[in-house]
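Below sits a lone chain in structure tokens, taken as the form predicted on its own.
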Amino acid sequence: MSKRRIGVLTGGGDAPGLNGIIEAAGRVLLRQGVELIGIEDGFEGVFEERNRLLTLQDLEGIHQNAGTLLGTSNRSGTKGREKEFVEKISKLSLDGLLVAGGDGTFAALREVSSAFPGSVRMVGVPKTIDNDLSGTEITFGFDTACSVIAESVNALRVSAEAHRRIMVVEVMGRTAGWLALGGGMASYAEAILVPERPFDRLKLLEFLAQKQKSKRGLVIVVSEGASALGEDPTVAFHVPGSPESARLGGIGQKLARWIESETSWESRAVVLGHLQRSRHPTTTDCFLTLSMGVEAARMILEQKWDHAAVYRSGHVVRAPITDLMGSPKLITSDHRWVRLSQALGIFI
């Protein structure tokens, strides 16, 4: 009997934890006897035909890191090169492929298996630290990126009371406001927007009228995708050939300059960009990738194909991959979390 043979693959903007999926579903296929041929660069390295044979040499401590050590990018999708894909992946002789992406990686690989059903059998892994996957309660890379965020929060409150100012600090989470609510939450941020929740303005500006009056400085969340009522999220750049070309964020340095320019009260912005996503992960990330990745890796030895490792109700548990396909999950208005931002008199 031929030794079997799958190939790993992580595509999409990274995430902390990536590595942990690569670590525990790798130790156990290896240990299985599984051939493991790592893909760089997500489907550029598809196309591109980069790719290498991965060892428990090459695996063995990488959880630790942030990044991915495979590479992955967010700009090549199969739209068109369906039939491409498909000849490139079978000059691997992969029995399957294990994914670690978000929605646009599996969108992408939905329109090659439409195009050529059965030619791509899979586990998947939900992947993203905007935490807006449907078909999963939570995504791996949220919670050191939320970490980040609430750290970074409470170092500004410092510096926003010594000077009297407002410091409005704009995190990622693109058309969902998960990444806002859950840093901002935890570090007592006095304001959050998010884009579910479009604020009104003048409501703003009477909130903070009520906070100067008591306070030296204070701290706003915002979400890049966030916006004014009846107003459009702010784009920063468009990236041509990108599967999704428009890039949000610019909201923070809008929002403390008209602050500034409506109540007198001093206002700095700051972007947390991709220091959101370059931390190590924190232990609940590191335990949820090895459950996942360790979960995915039996549904391989099984060969329960087009299935994917979901965290649900307290447990990593298998469902349809087509679950992560679905529109994005957002912060309804009468989340549990919005419901304890308002108990606590934050503006959201």
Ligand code: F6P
Given for the second form:
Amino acid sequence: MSKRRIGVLTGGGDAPGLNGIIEAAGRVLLRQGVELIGIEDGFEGVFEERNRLLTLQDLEGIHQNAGTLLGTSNRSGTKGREKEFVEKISKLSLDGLLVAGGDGTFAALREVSSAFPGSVRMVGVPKTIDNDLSGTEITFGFDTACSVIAESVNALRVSAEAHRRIMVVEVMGRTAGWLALGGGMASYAEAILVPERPFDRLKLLEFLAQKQKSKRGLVIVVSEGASALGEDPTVAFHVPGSPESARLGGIGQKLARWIESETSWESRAVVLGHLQRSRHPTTTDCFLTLSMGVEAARMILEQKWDHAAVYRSGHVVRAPITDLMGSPKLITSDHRWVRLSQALGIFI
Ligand code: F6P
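Starting from the form predicted on its own above, please write out the structure of the form predicted in complex with 6-O-phosphono-beta-D-fructofuranose (F6P).
Now the complete complex, all chains and molecules, led by this one.
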């Protein structure tokens, strides 16, 4: 019997833990004599035929590094190039593909599968710091990004108090507020503004006026996709060709300027940006990626194609890969984290 050949691809924005998936799955597969082909830079490496053979030496120890050994890209999808995609993949003579990606990656693969059913056999792993993928309760990278936010808020509070200021901390997350809520709650930010709960400008001013009576400074965490009631999110720029072309951003500065104009509280905005994706993964994320990586490799060995390793009710389990292709998972109004924040007196 000829050697089994599996391709590995990381797609979309990088997230701490991608290397953990590659190392964990790779270790299991290589131990079973599988040939591992690393595809570079996500879909770009498929179209441009850039790939390389991976050995155990390449993989051992990479789990602790952020980024991805293979490189990634969120610039281009497969739209209109589905046939070419299938041809390029079949040229690689793979038995199947291991894909770690977010909604853009899986939406693109859904297009390929519906145009050419059964053309690409794959096993998926859900990835994004935003934690907004459907079908899984947690995505890896989220815990690490929340740690970056929480540490930043705790640090910035010191400067806020020193200067009698409000620090507005803008965080990532696109249309979902999980990062703002998780990181903001863990650091007891005074206010958390998320896209799912457009804020009432008047109520926010009343809250700040109340706080100013007893506090020198405070921290507001705002999602890049948040907006006031009846207003649109702030778009920073567009990336033509990207599956989701709009890049959100700018609300933090707008908010800080508005607060300063409406109150006697000096305000500064800090954008955490890509620092949220660049920290080495936390132990929690390492546990998650090694569990997902091993489970994904087991599915590959069992040829359980078109499934994904997802996290549900405290365990990494298998689910149809189509579960990851639904609309983004958003914060519901009665989510327990919302109620916890309210119980702490946080403005949300
Ligand atoms: O989806 C992950 C994410 O980090 C979002 O939170 C953010 O809006 C976007 O990617 C930024 O993308 P880019 O890497 O193109 O700046």
